[in-house]
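For reference, the chain that follows is the form predicted alone, supplied as structure tokens.
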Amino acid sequence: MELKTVKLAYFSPTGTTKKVLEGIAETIGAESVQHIDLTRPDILSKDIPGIKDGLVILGAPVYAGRIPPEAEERFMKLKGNDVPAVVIAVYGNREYDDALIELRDIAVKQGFKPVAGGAFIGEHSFSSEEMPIAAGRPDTQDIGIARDLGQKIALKMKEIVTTGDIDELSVPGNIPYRERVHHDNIPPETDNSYCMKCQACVGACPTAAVTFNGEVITDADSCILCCACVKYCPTGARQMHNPMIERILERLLSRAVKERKEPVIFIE
């Protein structure tokens, strides 16, 4: 199958998922790479034309072993029309659990034909200088594996004559999926002594939970704890100091999370 276009469709609040998808696309060899950024909340009010050709790489972060509902809601705006797809889950060095199989199922439900998948590591949302978890990832080594996957996908696509030749993609995970974990009403806070009112946090928030009215206001019910506002704040004014989050971090760091995990890829 001749591959002229690769479309990157991603929910990527902190940019790690986007970076992995770009690495994969670099070596596929398509004539053009197009982005479908599903991260910002205004995408929910936009129409996205059905995808009828090329290859689509779908990517999302993993939150407590699942694809975030907000990401799933945005993927539901895509229509695949039997277009081949690659599914990529990006997790914070703990486990991806059922996220990859869930993303595969979302892709199939929306009419795509998954041909490959992968679980990559990105800096954990709760990572900080004091408690680093997968800090700086995806790094050069991770992107090298992403590029290798891109080359394998290019070879795979050359073998495919029609989408009827694509077998069901097998990836790890359980059905039914694990129950979602909810951490309600514990969003990041703003230290006004550091806040320069640049509103970077407002623009970074994928759910419009952060607004500005002379000072930064956070709607706790809308916050999904992606911590994009923390990562993109230029002065460190946005901070996560909730005792519950600190206990979660301590538990994570007491386990094998300190040990570097490597990306895994799946391609038939």
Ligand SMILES: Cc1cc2nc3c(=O)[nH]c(=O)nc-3n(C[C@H](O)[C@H](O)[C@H](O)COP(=O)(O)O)c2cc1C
The other form holds:
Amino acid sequence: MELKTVKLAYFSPTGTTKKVLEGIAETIGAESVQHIDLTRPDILSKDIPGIKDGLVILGAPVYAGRIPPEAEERFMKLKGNDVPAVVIAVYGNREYDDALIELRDIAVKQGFKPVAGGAFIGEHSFSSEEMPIAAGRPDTQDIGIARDLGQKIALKMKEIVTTGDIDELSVPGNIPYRERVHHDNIPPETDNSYCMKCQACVGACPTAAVTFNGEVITDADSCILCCACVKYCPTGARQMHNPMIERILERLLSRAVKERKEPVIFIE
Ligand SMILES: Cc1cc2nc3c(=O)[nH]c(=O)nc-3n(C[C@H](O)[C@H](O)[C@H](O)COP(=O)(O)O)c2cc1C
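Got the form predicted alone; could you also share the form predicted in complex with the named molecule?
Zooming out: every chain and molecule, the one shown earlier first.
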């Protein structure tokens, strides 16, 4: 199959998933690379035209071993029409558990034909200078593997004559998927002595949990703890003080999670 267009469809609150997808697209050799950024909440009220040709790379972060429900909700807006797809889960160096198989199943449900998959590592959303977890990832080495996957996808696409030639993609994970974990709704807070009222946090929030009315207001019920507001705050005014996250961080830092995990790719 000829590859004119590659579409990157992602939910990526802190931008690591987006970076991995861009790395893969770099070496595929398509004439154009288009972004379908599903991260911001306004996408939920928009129509996304059905995808009719090319290749789509679907990417999402791993939250508690699953695809975040907010990402799934957004992927449900895509119509695949038998277009080949690549599924990518990005995780913070703990594990990706059932997220990749779940993303494959979402892709199939939406009418895509998964041809390849991968699990990559991105800086953990909860990582900070004091408690770094997978800090700076994806790094050059990770992007090298993403580019390598891009080349392999290009070769595979040349071999495919019709989408009927595409066999079911096998990726690790359990069905049924692990239970979703419900978290304490203690969102990040704003330290007003550092806040410049630039509203970067408002723009970064994927669920419209952060609003501005003279000062920054956070709705605990809609916060998904993605930490986009913390990472995109230019002055460090957005801070997470959540005992549950502190416990998670201590666990992560005391376990094998400190050992560097490497990306894995699935393509035949
Ligand atoms: C609520 C929440 C749960 C997470 N659960 C996991 C997990 O189970 N395993 C893991 O390795 N990383 C986990 N992470 C880290 C993210 O998967 C990781 O930081 C990812 O790179 C974020 O992607 P993004 O930059 O595209 O938002 C979690 C992050 C959040 C916010």
